[in-house]
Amino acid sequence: MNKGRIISIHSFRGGTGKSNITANLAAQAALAGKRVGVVDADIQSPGIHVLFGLNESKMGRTLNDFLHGKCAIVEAAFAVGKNSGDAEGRAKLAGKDLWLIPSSIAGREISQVLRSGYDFNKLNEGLQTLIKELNLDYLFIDTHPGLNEETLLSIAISDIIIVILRPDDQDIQGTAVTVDVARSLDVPKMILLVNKALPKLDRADIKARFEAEFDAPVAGFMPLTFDLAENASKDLFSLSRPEHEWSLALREVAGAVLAMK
């Protein structure tokens, strides 16, 4: 691979476990011995961080420093394979090649992106170095939820967006917007993920549905678990509980993104 790839994690609404997702299939990229970053571009409301075992006392440097010129992109870098933690699932990626930016959560920080947005251009420069000094095979975008200047730009950038929904009709009414920008931009690949799906259902009238209406393949479902939501974001599920079926769909379409060309 000549340059790293960004992939995009978006969703219309919020609520559809796009972090959780995001964290794991980098976790699972890491695993597969990728140099991986994951940057948390939800500057409004961030939250990937603590899915990595960090709090505002061991976050350090964040990429709102970086946006302000406080710190070069690099120093934002947080080492998740150098600082994994005792956590069950986070301890198997020590030595991987994973590195996290976080997003501040001081309440002064977010209010000052809130206030006055930041430079997009400036964000797209940081995440060019990220892939070059870090020598990336992949970098993952958590971006915010819905449609806004700088989640549309973060969109722009990438070479594939992975779009959660859920099998609800507002999600899926979001979702259709979504894959309309999303190809008005030109993203190169485009892959559905439909989350929080009842054993009920029947997946494959949905895929074949979701696939024909949004002519783009569904990579995967992940099921609704009440074994996740106890996990409360204490850890990497897909890492402390390997053989769970959340897990093993989560596997299978980490496997279709890194096999994607």
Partner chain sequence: MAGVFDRLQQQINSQKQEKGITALDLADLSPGLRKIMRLMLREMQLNYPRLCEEMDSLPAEERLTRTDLNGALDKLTAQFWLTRVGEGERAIYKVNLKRRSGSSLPSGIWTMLDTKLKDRPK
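Now the other one: the form predicted together with its partner chain, given that the block above is the form predicted alone.
Chain alone follows, minus partners and molecules.
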């Protein structure tokens, strides 16, 4: 099998902080000297590019271009390490081996995918080709919340799946569905990550409860914080505020993921 590992980040519901956590985990892996790719497979509502300082005017080729046969997948890979920019956090990625494959933010491109669909073999071929041609250690896949076709494919080809949930009954019920699907597709490793955890929560109790309910380890608790909300996706928070409790928690999760055999 390809040596690069595929890590899919999922949440059953929107607003769990999935893209933010994906971007920061990928950045931490790149800082640790790994060769890392991030694919925005949330074709219907892309967003992770913002965290890497991209906007529509700066965006070159995209995943949509590749899916429609307009370019090779590697041409859609934006080298973050060569275009890290001036933002305090992202600047730390200068020279690092991190690539982002953005989805198009152009309305017409999104509507074209929704209207006509596309060849799923091509999407899979693109993901596997990225690992080979960029010689990646890790490929992170950010998907649309819930279960759709891209989500299911990413689960089926993953080595590790990280399921993000908030301590909220709607998230908990939905997570049970994601966990069941991942199990039925034989994903080798699955971890849970609790985000937006209030300080007053009894974490030990929640960890024990979730681990018993989902039969998967809770890799960490990310605190609910106004500081992250204030960052408003302008920078990679774990790099711009490395000593913040959110960043410390994220680094702990990144360490656990990178240590997985």
